[in-house]
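So this first bit is one chain, no partners, the form predicted on its own, shown in structure tokens.
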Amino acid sequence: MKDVMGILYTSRSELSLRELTANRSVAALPVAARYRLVDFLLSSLVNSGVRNVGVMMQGNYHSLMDHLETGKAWDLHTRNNGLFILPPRVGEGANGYVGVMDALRANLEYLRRSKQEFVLLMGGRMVFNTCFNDMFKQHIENNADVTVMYTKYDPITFDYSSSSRDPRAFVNVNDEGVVTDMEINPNAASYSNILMDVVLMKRTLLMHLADQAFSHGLHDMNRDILQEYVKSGMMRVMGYPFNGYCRRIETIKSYYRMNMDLLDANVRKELFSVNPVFTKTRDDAPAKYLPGAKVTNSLIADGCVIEGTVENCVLFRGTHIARGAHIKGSIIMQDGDVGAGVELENVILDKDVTILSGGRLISEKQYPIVIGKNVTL
């Protein structure tokens, strides 16, 4: 897939994700004890042989830029092609683009300079791990104008927010793989196939669509562009099925559930064993389990120091659980500090949160408590 470039559209902060995206984009959300959402998307592109990747930034993009750096973690720090950070211009996307078509129009010069014939356009809120080679092969063999990736919709695992800035799209795909209908944000979807925000087309076609969208005041790829072409039949839009583990991070509930899913060894195997997932490294000593520590079915990153009891939790790098603390069903991000005798259940602590000795926070799994960055309780 050397003739394919990748473009990642990072979603704006979401009200439904509350404190977690107050100072970061959705793509920069920490997951699985040491990764960010963007790691899975970039790794899928790199594992497919894509060497030119552009990341279109929006408001609150500093955390994401700090994580990506030069792209070295994904071997994208090359002289030719590589990783291109595309921050918004002043007054243009600084507070968030209205839609992906606005972001593309603002970065047409990057598209013009690129040499690849095809573009893989991806959203920034999906978690999956795949190679796109078969999708590209299908696209060529079927002489498609556009190919979209979809998976089966499960209302239990695909929690959504009605206020989301990235609409959900459902499609009907016939026996030949052609998309015959598309629904955007239905209350009750007619079809069980949900799009994964992965779109493949020629670079010149994408440039034309971005320019036409701008001239007609259109903003969203699915609602304003693809849905109309599917209805009219003026484009051959193909669907490519994905059958692996896939989650859309749109709410606190979906973020919490995705991390808890990874406590299942079968899910971890499905998500990580086929293709490697790369991320920015941080040199830390191995996790320490001191006398009195008791850990059950948890993901523990390097640099953690455990003295208390940890059950069914995800602990990021540098977390400290003091003696006598009891942590259950919780997510504690980087450099969290849980004091002696603290009791936490179904809680999400953002980076650099300190819970002083004797604290107690307990909630239901359906409504986990969220504590924002740099808070001391």
Contents of the next structure:
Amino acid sequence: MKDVMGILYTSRSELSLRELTANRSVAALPVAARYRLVDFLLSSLVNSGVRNVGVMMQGNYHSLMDHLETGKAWDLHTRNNGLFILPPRVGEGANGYVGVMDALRANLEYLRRSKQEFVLLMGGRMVFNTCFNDMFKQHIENNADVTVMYTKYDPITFDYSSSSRDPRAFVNVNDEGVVTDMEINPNAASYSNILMDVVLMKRTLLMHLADQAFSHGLHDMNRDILQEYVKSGMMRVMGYPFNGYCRRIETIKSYYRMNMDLLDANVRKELFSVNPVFTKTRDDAPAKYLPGAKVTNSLIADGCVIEGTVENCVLFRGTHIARGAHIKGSIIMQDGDVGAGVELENVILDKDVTILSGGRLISEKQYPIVIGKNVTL
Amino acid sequence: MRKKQMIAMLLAGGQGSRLGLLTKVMAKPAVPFGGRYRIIDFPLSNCTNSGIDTVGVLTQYQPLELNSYIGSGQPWDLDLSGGGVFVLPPYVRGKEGQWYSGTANAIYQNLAFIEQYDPEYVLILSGDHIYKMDYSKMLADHIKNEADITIAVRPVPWEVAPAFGIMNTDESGRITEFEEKPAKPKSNLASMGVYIFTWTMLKKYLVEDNANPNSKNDFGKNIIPNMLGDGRKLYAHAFKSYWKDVGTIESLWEAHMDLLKNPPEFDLDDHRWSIYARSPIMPPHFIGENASVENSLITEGCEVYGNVKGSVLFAGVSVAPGAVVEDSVVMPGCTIEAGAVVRRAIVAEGSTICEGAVVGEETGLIALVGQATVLPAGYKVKAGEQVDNDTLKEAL
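With the form predicted on its own in hand, show me what the form predicted together with the partner chain looks like.
First the chain shown before, then all remaining chains and molecules of the complex.
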């Protein structure tokens, strides 16, 4: 895979993710107690042998930049190739690109300078862990022009929002693996295969498509480009099935559910045992369980200090749960501080949230309460 | 090469034979400590936190584990082009080759390495101790005193003083006498094996020491007494915080129990003085439905379904339902199977304690299971006993 480069399109904030993406892109969302969503995408690329990765930024990208640093955590801090952070240019994406094609057009120079023959274009809102080697092999062996990765859709795990910036695409794939139809944002999809925003093609083809899209006023890869080619049959667009754990983070509900899925040993195995997932290290001490701690069925990161009761929770690095606190079904992001006697149920606390002693927040699994970053209650 | 005010030389070649089976396949500085660290992380992190960016690590005994652990030095921010961390094993010159014959000889053989940086001072460290120390304060003392050598000392209980190198000082802190393991100590200030030398002075004494065929080429036995004899300026720098020699199974276990006291005697969760370590790249740990975890440190990658109390679990340890781990230290990647009991014990990296096996007892000495051991179902390891795959094979 050394002849394949990766390029990531990171989406802006989403209304349906409420406060969680107020100041960060979807790709920068903290997930799974110590990661950000982008870690899974980058690790999948690196584990496949990809050595050149560009990340197209837009909107509020400081938290993503802070996380990626020089690419050290993914061994992408190399002299040749490595990680390229592609910030928006004034007027071209500072306020957000309309679609992925606009972002690619703005970064044509990076694509032109890269040496790899092929490029994997990825969206920034899917969670999965895989290697792309088989997909690449299929692409070559079948003489495909474009290969798209898809997975089985079900409405419960792929909770969606009509306000989402990135259209969802469903495809029909025939026995030979050729995509024969594509539906964009249907109310009732005819097919059960949803695209995972992973697209493989020649680098020069992607550059050509980006330039063409710009000159014709087109913005979206699936709706404006691939769908046309599939319809006309002018290009051989093939599908590659992914059967592992995969989630699209589009709403608070899907975000909450994805995190809670990790309390299932099988999901942990699918996301973590196949290939290692790399992330920025924080040098926290191991988690400390003090006398009186009662923890069951929970995923907990290093640096936590626990004195209270924790059930069915996901605790990020540096969280403190004080004596007598009782938290259930909740997600507490980095450095959260839950005071003595506090009761929380089905709550998402963003980073650095403090809940002072005696507080009580109870919600439903279907609609978890979200408390924004740096808030003290 | 950019000139450095001070570089550090870390003596990491010792076997640590008093750690028994634990150091059979790795040098003592590579021994895991505190859930996500190894002993060498403490001096290396102290260097980084003290502003020292060039460290030579002298290895000799079982260096593989240490070499791969240190790698490029990235975890300690020591992957620099103008300095960084360097592993310095003994090497062959011309037709001769020589092992490091003593602590002073190890430094002598690397004079060329030190000279590249043209330092004013050289810090000599060992990779045997758990402590957080700001070496820059010690250097400030050294410069203020215009000393030739400054030795870090700490008060030890009088009854154990005969086991240490003891410094007798005057009111200004100048060392007037140095006694290696004295029967009747006159002071309780023990050397911590941390020295700052003025480089020109260190070089002179190393060259002279090397020319003396009767020398043991040791800092404590030769260099320091020689300097004292010549009337050089030796100063003591008192260090009063936590410092623990983890040279035996008992003291290694005790140091882990110190981490668990509330408040801890030694706090790893210190954002002003972080201890850096190579990340094991593992997911967060998981505590299962019927598990109980109390008064313990749990590291990433662990899966706990059993009962853990008063223990330190390193990265990637799994504890099956019904298993009991109490007052113990379980090193990376171990599996404690259902119904197994681990009590007052150290279980070394990658071992499996099979169903119903028992390690250690409620009282008595600490039991040890060596690296990558598979302890058969139902097997019992008594208090103070040490087993690994080889001893088990012999026993059968």
